[in-house]
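There is one chain below, alone, in structure tokens, taken in the form predicted alone.
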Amino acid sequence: MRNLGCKKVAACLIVLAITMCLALPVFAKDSGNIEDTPKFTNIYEGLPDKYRDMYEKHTGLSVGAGPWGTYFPVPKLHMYWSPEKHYEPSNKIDHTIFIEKNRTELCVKCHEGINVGTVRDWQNSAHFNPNKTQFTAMRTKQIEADLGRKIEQVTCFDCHVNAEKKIIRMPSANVCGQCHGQQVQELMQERDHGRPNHIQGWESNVVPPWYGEAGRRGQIIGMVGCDMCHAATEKCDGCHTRHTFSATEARKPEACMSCHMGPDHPDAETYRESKHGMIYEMEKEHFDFTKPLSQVQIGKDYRTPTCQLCHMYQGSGRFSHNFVAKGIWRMGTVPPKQIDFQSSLKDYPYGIKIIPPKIDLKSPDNIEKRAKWIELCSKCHGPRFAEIYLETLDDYMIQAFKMTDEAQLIIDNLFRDNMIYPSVPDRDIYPMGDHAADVFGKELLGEGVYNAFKLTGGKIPVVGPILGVYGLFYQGINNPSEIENTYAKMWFFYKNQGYKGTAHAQQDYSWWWGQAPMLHSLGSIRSEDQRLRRIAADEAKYKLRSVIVLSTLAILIIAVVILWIRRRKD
């Protein structure tokens, strides 16, 4: 038990995957033309009812979202990040009057003394006014072809009133899916890409371990930050925010920057300091956010691209709310299939199915996409610009991942070897680990990976992409240790960091917060390797050195014994 071996280590590290990736339902692939969009339905359409359940079914505050939900009391920030499963109307006002009387001129009295700022958004939205430009009254009139009504204002009752239920609820996504099916439904379809993806993210905040191991341990306000994030992806206010939901504020890169930043995923600061970010910054006032992105001319309308330029377009001059469709690279996450790995990497993805596989740069899709990217650069560069820069992002993460997997396979013989102080029997569990194979089964861990955690009790060593970022979330005793942790920042952190740092085009992010500190880390990585060894091998000379003296000092004393019984016969 104390000497797992790399071969379990491995192994072992499909636990996270599972967990972040709990089901991969299938839907049919995007077309990306507008008129074969189906009607828009439910986001959780499709989904097999035990998976509605968990992310749907409404439960207030009494149990959360995902396999967690029962482990620790939800936070109360809860009914606004998922409204579907856990909105509970206020108490202190009994709204059911109002409602049965369709008084809703009583919203905007009250609020207007309340929070105006609110009142005052809705006034100047569309949803006020559905015919002020003449784009909004085409859109309306397309609204009202759908419906079968006439749409004279979009009222406080029409987003936040359950007419059937007489409650007043939290609009999500499928509120606005009722009016705004297509688009809704472009964004439901990214989940044929796998994760990460919007659609998804709140399911991907709740399912990893560490979540609901914090809330066991009663730390779950510490996650609040997660929160704030996943949770704008089941609504719509994320980018277009309430209450104008301004098609022109989110078509602005400052809607994506709010979430887009931080260590992990620096998209803000790439993009802002690169100098796209810099001509967009110089001479915004000068870009047409009111036009639909079908409708742009770039060069004259935009003169370098913004977030949504790039990552909404699905070529052939088509925009669509499906932001991933063009993804290669899976947020710098995923190992390609185009290196050799020495590592546990190798046997990435562990011969389970749910969790994603590895990138092949060279398969049919992803040249596809590919194409997409350089017929969208060659609208400003040239092609062949356009295919070197992007074939040079590509030979920056191979590089990366190589370093990856160097510092991987160190850490995975120094589990091999026992080297790793304290080890792994004497630390503390992988998150939910005691809970994990009851709450997953053989079905989702594997029948391996089941046995050991039921053996060990979720004392398991997991270490690299993806499954071993769980110590940026969690700090059990002794688990990880030091070696673990600087891995977790080089390939989570730096390695994601230069990542976007070249894809944006920044260079201080490129080498200073990427390709340096990744150098750094890894000498830091063999550095520490050698100094565990060390105390390993002195330790063995220690015991040994132990060992013969005992038994030196053993036969002395055997020899004495037998000594002093011969004098005695004698």
Second form
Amino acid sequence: MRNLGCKKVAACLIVLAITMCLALPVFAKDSGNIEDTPKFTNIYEGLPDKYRDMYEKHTGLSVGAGPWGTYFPVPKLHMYWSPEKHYEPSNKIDHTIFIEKNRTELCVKCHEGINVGTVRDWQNSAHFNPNKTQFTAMRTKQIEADLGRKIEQVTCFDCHVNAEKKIIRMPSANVCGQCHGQQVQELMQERDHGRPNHIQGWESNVVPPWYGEAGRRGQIIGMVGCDMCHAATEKCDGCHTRHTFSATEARKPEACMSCHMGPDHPDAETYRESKHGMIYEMEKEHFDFTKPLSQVQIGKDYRTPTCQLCHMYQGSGRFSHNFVAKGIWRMGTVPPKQIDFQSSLKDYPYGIKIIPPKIDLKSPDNIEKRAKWIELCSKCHGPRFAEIYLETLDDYMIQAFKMTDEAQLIIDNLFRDNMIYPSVPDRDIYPMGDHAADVFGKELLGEGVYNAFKLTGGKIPVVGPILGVYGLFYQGINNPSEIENTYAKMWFFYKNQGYKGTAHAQQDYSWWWGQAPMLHSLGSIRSEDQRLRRIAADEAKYKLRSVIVLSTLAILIIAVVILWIRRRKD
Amino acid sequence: MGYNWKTKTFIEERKFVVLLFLISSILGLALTGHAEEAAMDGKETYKKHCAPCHGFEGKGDGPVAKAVFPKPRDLTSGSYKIRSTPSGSLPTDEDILHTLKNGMPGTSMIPWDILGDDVLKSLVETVKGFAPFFKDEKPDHPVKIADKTSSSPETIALGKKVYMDNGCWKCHGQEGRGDGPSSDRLKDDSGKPITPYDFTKGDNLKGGNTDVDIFLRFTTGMTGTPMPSYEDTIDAAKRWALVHYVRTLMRPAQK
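Having looked at the form predicted alone, could you now put up the form predicted in complex with the partner chain?
Next comes the full complex, and the chain you just saw is listed first.
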């Protein structure tokens, strides 16, 4: 019996061993299910040379970024907003000796007497102590494995020295990406969704013709307010501020608020004053921001959503530095396909390739995005409520766009009837309208718009999304006129305010800063239409009367002359 | 053309000499290069590395000076904080060299040991050249460093009494935090605001952190600043007691 038992045990062991051997390839296959992360090289990698020339190729302060780069002296601050293209090391002090002798500790000694805050921030950062916490130690280990070297400390030289050229550099996302490649690559994926996004923020800043026009008119410095936020392309410190570069800090809603506020995108205001924002304000000290978003237990670590929790969520528990992947209405400026527009909006985007096409709310892509939102909202709300709420947002936007359609039709007709005052021939050209055709070409503008610019030199009316927003950035002589300014504010400011108020559940914004001023603007536009038409009609009447009076007078004079000649003959 | 038979014969006959000449020339060139680097003119070094803060004429008004606090020294004044010589005297060359080599912790004056001893020595002359006093006067002999007493509860208590009786607390504060009643009204000889040292920040003293360094500051004072010399008013034993007391106020510098 004992023998038999031993045999059975031996047989079992053999079977187990064979099973394990067979299973090994299965385990190996399982490890292959981890998503690959391609090695990061450069944030501009894969883009056409022409694009890289405009945004990446170093020109110092001699040539600006973008298509209008030669029309203005480069503002010096661009060295910091777009360092890859513009940064020049200081000529006040030569740092070569410290680089050559590899004495990075001297940076700290000297800068303690200048940028004491910088030094202190760095000393409190994970860069100073890459093994500060268990989590950072694990991340550091991973980075060490990727780089193939040990990281004791991330020093000033690591980020601020171009080792090849032995010069000081201003770090860009390319530098951050050497260690944090995955995060930068996630951000780069925003390009796949089109603008607006962070990775093309600088492009969105300098491409619009009003940027070039401000430069041509010597007003480029006025654009500094735009520059500071639109510099998000190359700068990770927009969210992970210098020199702590803290992920914990960047997970807080306040990290977004310095840019995402104001009349065109009042995200901060609408979130902060919403119930979500209020709960955050009341309970934020209980939020655990040290946890990566993927590990946050909703309801326990966060009692209410943050900007990051919603906008970085990619569905199925995943988070990414791609903030726009779930965006359906995006910034609220692009018209939807689902409206049968009566105005020239029906032809949007007019063949122009540098502005986004109409939004198709029913596209498979947008349906998938909607599902991800519902999954996310349902963590705290009923799925049906979430779905209805999102449908309500759609309805709000649809009716808002219909109102803009009515306003745009009024203005279209005024231009058609030549009743806009001052008329197109009597006003300044569209910003950079005399160069737009040559700078963008047929390929980007489309044949119709290209020819219009080419033939008129920019003396053409442009209203509505998106290029019609120029009035908020440029005021030429008589261009745009009052009614066009009112319309620009209506569709760009008030519609977006209502959109954000509704999307972020801030009721006061939805009505008083959205729907109400939209109605008011539409009323003003209707009145202005009546006024312009009345003036035009009065002018026409006056002209007719003048013709009649003058003709009668002429006839009378001729009659008198004929009579006088006859009498004289007699 | 230049390599004719006569030259050929000359070279062939003196192969060894020529070889020796070539080797010595190469070595000579290399060594000259090094020597040139080492003995780089003090003025050039000053212009490149010092002038950004201290100014091209040594007036403490270089292009970077506006960003720096504490402000860089006006080298034309001839007044030096960190000396081994009595109050009112010029510093010795060694004093200047000490500051150049060790820097002034807590300020943007880094230790310039990176330049090497030869360059630093030539720099001492350049730095002195900005103040005419060095032409007319000689520095006094370094002050005598009296025998050090040992640190004990008694000497520390004595040091505390000295600290309070002599008004050190008025600037440096009762607990050495640099927050005494006069601390926010102090200025240097040029009228620029200046702050007293906060001992609780740790061992980051501008003139060095050894006991002797601290003793010297009490003894010689820090010329150009409100920190006077106590050589004549506090005897050496009490100055050492003060050193021991001040040490109790200091914590290691935060890293």
